[in-house]
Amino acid sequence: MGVLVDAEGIVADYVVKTGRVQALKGVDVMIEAGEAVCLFGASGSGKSTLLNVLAGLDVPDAGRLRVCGEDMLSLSDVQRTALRLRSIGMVFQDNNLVAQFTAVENVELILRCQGVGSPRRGAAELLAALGVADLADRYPADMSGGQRQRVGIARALAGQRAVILCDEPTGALDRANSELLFGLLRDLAHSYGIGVLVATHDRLAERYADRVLEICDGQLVAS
């Protein structure tokens, strides 16, 4: 299995009224293909910061970092941001779909930014593999979180891409829920070969995780 993500020393600040504060403190990070990797932390710990900094969301102020290939801290905001609709989905606690769009209209939007062929198809197959096909035509208002966080996760994979973060996608969903979605994830990796990271509060991933870290005032500490 080849690495996909590979982050070495990631240090990342932002600034507050008082100062700079160090919200990376030195963070290594890999990932391989088909693997379900879980990044335990509460809120402040700095695993949203990792994330954005991993999607290329942020530039960190110092570290090393490689994602399917490509040296991140080269690239320029309009190459991360291809990179980023090329290679890596992300999926967010609210899940971030477009109100106006139907659910087979959030995921084709996806795959028509990337130039896919017959977008519409693609994305009603999308849907039908992760079960919401009977979903297509309808709006995130009439949906379940369980069923727009699967939704939101079409969308993410949309255009096979190879690496999968998740921010807290459980937090709005019921343990039931958390379950199914924990476990999807984790097929999704090891059926497809992507990279999953999920950084989560919920100890429920667990058990779901091929891998485990741990992350603390920045920091990662043993689990």
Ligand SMILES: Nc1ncnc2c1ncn2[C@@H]1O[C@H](COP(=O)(O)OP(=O)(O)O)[C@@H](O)[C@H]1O
Contents of the next structure:
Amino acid sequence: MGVLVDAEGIVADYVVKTGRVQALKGVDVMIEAGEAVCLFGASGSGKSTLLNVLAGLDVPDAGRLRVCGEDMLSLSDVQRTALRLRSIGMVFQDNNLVAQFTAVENVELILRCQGVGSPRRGAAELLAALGVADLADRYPADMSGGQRQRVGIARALAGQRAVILCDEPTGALDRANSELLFGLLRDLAHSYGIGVLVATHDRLAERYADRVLEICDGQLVAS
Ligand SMILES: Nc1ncnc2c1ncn2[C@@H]1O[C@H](COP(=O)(O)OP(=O)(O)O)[C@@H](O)[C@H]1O
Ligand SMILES: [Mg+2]
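Given the form predicted alone, state the structure of the form predicted together with this ligand.
Zooming out: every chain and molecule, the one shown earlier first.
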């Protein structure tokens, strides 16, 4: 499949006491299979709002959105959630791994929810693909921030999702680990044909992206 995410004219408002805040003012985004795209923007520029819309977590006030060939905005809530679980993995600054579960159990949980056969083996394979096979039996509290993010990415990929949306994935990492993570996300896009979108205010990310989008005050600008 070529184009995985195709958004056009996305407008999103928040209603606040004093009126409305227009967080997105007509944004177009396209993500193709096998590319790592960086969405760069300062705090408050609209990155998280855009990712939440692309993931189907928020419904925009206007615009068009196709994900994996389906018209996301014409689906019912149930259908939209199903499309998201099937197609889109999300990675956040703090991945909220389940503290009582080991790395392999955290990934396995998602595979079980998806009804995938041999979930334990699938989870172990995903951890291996992310270079953290040796952490399989470790609990999140006993991992570094970078290791937790790798496990979080393994979990986001579970079930062969086509798209990974990352919201400030390196927000809690030092420079060296940030570079490793950005490189890893790019390699995943290239090796597995996943569409990766990384929202960040860290300029480092641009070096590891196939394409850079820049958002400023709810609008994409030339970067
Ligand atoms: N829940 C909310 N209620 C009201 N305004 C919000 C809410 N979330 C975000 N905003 C506003 O929308 C704009 C974009 O925010 P956001 O998408 O979080 O930006 P970023 O992720 O780039 O920091 C900002 O002006 C922010 O204050
Ligand atoms: Mg944000």
